[in-house]
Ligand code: PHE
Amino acid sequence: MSSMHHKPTGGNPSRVQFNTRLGVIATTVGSAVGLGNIWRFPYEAGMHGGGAFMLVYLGFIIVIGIPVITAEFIIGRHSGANVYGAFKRLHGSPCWRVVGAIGIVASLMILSFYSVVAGWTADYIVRSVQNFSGAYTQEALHSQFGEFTASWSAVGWTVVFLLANFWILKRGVQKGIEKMSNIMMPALFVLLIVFCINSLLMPGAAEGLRFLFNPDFSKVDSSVMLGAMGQAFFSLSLGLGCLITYASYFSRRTDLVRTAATTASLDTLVAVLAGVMIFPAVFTFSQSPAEGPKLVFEVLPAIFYNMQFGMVWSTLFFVLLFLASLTSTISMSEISIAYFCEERKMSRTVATVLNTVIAITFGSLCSLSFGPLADMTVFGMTMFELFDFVSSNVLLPIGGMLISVFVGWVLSRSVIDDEVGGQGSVRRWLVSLLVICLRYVAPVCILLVFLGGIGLFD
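With no structure shown yet, could you now provide this chain on its own, in the form predicted on its own?
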C-alpha cells in the first residue's frame, strides 16, 4: 500500500484523462443530473410537502452526498482503474472486489429500465411537435400514455435511445463523453432557466414557490426523512461506481473535495430549478403537486397545452429530459465499458457494443412489462419493477455503504491525505471531517435508506 502512495500520479499515468476543468465538472454533474432531478425530485417534494422536504434533502446532500462523492473520487483517482480493478489494486483481499461487481451489475440493471423511461421522453418530443394529436385533457393523455407504454413502439424508442448512447460512448472518453457533456450540460441549464423564467410569470407562481420554499416542519416525519435521504443518495448516483470510473480519468490537478462540492451543489440546483419550473405551473392550473410519477407524462402535457406556445414548451421540456437522461446513461455505461476494456481486454468498440446489446435485451423486457409481458412476474414484480427494486433499493445502498466503510475504515489514511490535497490545518480538518462522515454518519444513513427501501418501515 505504502509503495503506491509514493507514486507521483497516485493512479495510472498512462490513462486517458479529461482535457479540461469544465470537462470534469460537466461529466460528473452530468452523471448525477438525470431523471432523478427533473422527474423524481418534484414528485418526491410534492408528495412530502415541499419546503420541509427540501431542507431535509439539502442537509443529507451535505452529510452523505459530498463525503461519499469524495470517497468515490479518492478510490477512482488513486487506483486509476475501473470500478472492479480499483478495489483489486487498492486492497489485496478479493472480498472488496464484490463492491466493483455490485456496481457493474447495478449499472447494467439501471441502464436497462432507465432507458425505457428515456425512450418515452424521446417519443414525447415527437408527440409534442405533433401537439399530442388532439389529446388535451388529462384523461385523454392518461389513456394515450397507457396505450403507448404498453405498445411495441415503446420498445423501439428504448432502442433508439440506447443507440444514441452508443454513438457517444464509442467515440471514447475525451471525444465522446467529455465533448458531448460540454455541450449537453450547458444546454440543459439554459433550457431549465428559460423554463423557470416562464413559470415565474404565471399567476400561480407565488403559491408554487411558497409550497417549495416555505417549510412546514409539522410535516417532517420519518417518511419525509427517509424520502429525502433516499433522494439525496439516488440523485447523486452514489454507490454505483460512476464517480469512481470518472475520477480515474481525473488529472492530479483536480481538487477532489471542491469538485465533489461543486457536483453536489449543481445537482441540487438542477433539482430546485426543476421544482421552480414545475410547481408554479401545477398551481396555476390547479393540479395536485403530489401526482407522483405521472406528473411528467400526463399532468405537464395537459398544462403545456393550456399555455401560449404550448407546443414549443412541451417539445423543449422533453428535449431537456432527454438530455438529462443521456448524460446519466453515458456514465452508467462507462462503468461496464471500462471494466470490459481493462479486465476483459476488449477493444472499446467491442465493449461498447456488448454494453449496448445487454441494455437493449433487458431494456426490451422491461419495456414489454407494461404490455405483452405484464403478467410475467418475479416475486410479484414485473421485469421493470424488479430491475428498479433490486438496483435502487438493494444494490445501490449496499454499494454506497461499502464504499463509505472502505474509505473510512480500510483505506490507508496517507492515501486520503494524499488525494484530498490542500495545505496544513485546513486539510487536516477536512480529512478528519470526511473520515468521521464516512465512518459513522454515511453508513448509518445509507443503512436506513436500505431498510426503508426493502420495506422494513412500512
Contents of the next structure:
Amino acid sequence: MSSMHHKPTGGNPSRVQFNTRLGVIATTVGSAVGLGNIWRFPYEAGMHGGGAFMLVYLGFIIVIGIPVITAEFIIGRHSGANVYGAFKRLHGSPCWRVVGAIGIVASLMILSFYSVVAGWTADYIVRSVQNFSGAYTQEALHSQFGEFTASWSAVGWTVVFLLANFWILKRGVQKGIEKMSNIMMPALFVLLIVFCINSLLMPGAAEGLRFLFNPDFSKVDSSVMLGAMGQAFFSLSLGLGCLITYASYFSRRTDLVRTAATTASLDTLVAVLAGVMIFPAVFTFSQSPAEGPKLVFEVLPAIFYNMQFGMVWSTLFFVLLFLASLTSTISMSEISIAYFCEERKMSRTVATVLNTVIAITFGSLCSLSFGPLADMTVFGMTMFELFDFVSSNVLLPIGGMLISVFVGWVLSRSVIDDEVGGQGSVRRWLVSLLVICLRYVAPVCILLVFLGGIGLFD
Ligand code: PHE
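Show the same protein again, this time as the form predicted together with ligand PHE rather than the form predicted on its own.
Next comes the full complex, this chain leading.
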C-alpha cells in the first residue's frame, strides 16, 4: 500500500468506495452545503456591504474554488489516503505533511464552533413546534435568542448535536452519509426555492435584492476580500483536506473536473438562494444586515410567521438545516478520524470517540463565549470568533495555497493527466487551464488577499 503512487492508475482499491455517481455528488455537495451557505454566507455578506462581497466571492469561487477542489480530488484519489497520509505517500519530504497537520487542526476547530450553531438549529426545531411561544416582534425574537445563546441550554444542544454526529459516524462512511444526502439535499433545495418566492413578494424585496446584487466598489477593501475568500474556502469545505479524504473513497469512474464544477455551482446556488431568502426579509422587518452571527436566526422566524402554515414550514426548514449541518460535520470529522485510524492506528471507535471528545470540549467553550465567557477575548475576539477567524480566514487559505502549489509544481504532470486528462481538445484545454490556475493564479491570489487581510499593505 505504501507504494500506491507508483502505480500508473493511482487510487487504493482496498478502501471502501462510494456506490454511485449520484452518491459521489450528493456526498460532496452534502459536505459543501450547510450552515456555511445558509447561516454564514448571509451574515458575512451583510457585514461586508452585500453586493461588493458577493461579486468578489463569486470571483474567488471561479479562480480559486474550482481549481483547488480539483487539486484536492487529484491528491485524494491518487493517494487513496487521509490528508496526512496522502502527502506522505505522494512526496518523500516531511515538509508537505504540514498541510495534513493544518487540515486536521482546522477541521477540529471548525467542528467545534460549527456544532454550536448546529445546536442552535436543533433548538429552533423545538421552538418551531412550539410556534416560538408567540414571540414574533423583532425585539422579542432578539431578546429570546440572546438569552438562549448565552445559556447552558445552548451548550446542551451543542453536545446533543455532536452525539448525533458521533452516532452516524459510527455507522461508517458509505451507509450513513450516502443514504442521507441523497434524500435530504434535494428537499432542502426545494424548500429554499419556496422561501425565496415568499421573500420576493415582501415589501422590502427590491431593497434586499439591491443590497445583495448591486456592487458598491467603494466598499471593496482588504477586509471584504479576506472575508470573501475565507467564506469561499469555508463554504466549499476547501483547504483542509476534506475533499482529499472524500476523494480517497472515489472510484476511477468519477470525473473529477465535472464533480468539482458541479459541487461549486450547487454550493454557490444554495448560498445565493439563502441570500435571496434573507435580505428582502431583513429590509422588510427593518433589521440591520450587519448584525453578525445572529442575523439569520433572528430573521427566519419572522419570515415563517408571515407565511401560511408557518409552523410547518419552520419545523421542516430547521430539520433540514440540522441534517445539512450533519452531512457537513460528518465530512469534517472524517478528516481527523481517517488520520487517527490510518496514521495513529486507532480503531474506528476510539478515533470517533476522540474526535467527539475534542469537539465537545472546545465546542462548549465556544458556546459559552456568547454568555459567561463573553469577556474572555484574544485580539478582541471571543473564542467562537477566534476559532472561526483562524480556521476560515487563516488556516484554510494557507492550506489551499499549499495544496495548489503541490499539485501545480510538485506533483508530476503525468499524475494530473492520469487523474483528470482525457480525449478531446476541450479536455486538454481545460487541463492546461487548471495547471495555470494551480501554478500561478490561485497561489498568488490567495497570498495577496491574505497579506492584505492581515494588514501588510495598509
Ligand atoms: N462547507 C460546509 C458548510 O458550508 C462547512 C465545512 C467546512 C465542511 C469545512 C467541511 C469542512 O457548511
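Numbering follows the first chain given and starts at 1. Between two forms, the rigid core is defined as the largest C-alpha subset superposing within 1.5 Å. Note that the structure is predicted; figures quoted are calculated from it, not measured.
*Asks:* After a core superposition, would you say residue 370 shifts its C-alpha by at least 2 Å between these two forms?
*Replies:* Residue 370: C-alpha displaced by less than 2 Å between these two forms.
*Asks:* On a rigid core superposition, would residue 96 pass a 2 Å threshold for CA movement between these two forms?
*Replies:* False for residue 96: its C-alpha shift is below 2 Å.
*Asks:* Would the C-alpha of residue 207 be classed as shifted by 2 Å or more between these two forms after rigid-core alignment?
*Replies:* Comparing the forms between these two forms, which are aligned on their rigid core, residue 207 does shift its C-alpha by 2 Å or more.
*Asks:* By how many angstrom is the CA atom of residue 222 displaced between these two forms after fitting on the core?
*Replies:* Between its two positions, the C-alpha of residue 222 lies 7.0 Å apart after core fitting.
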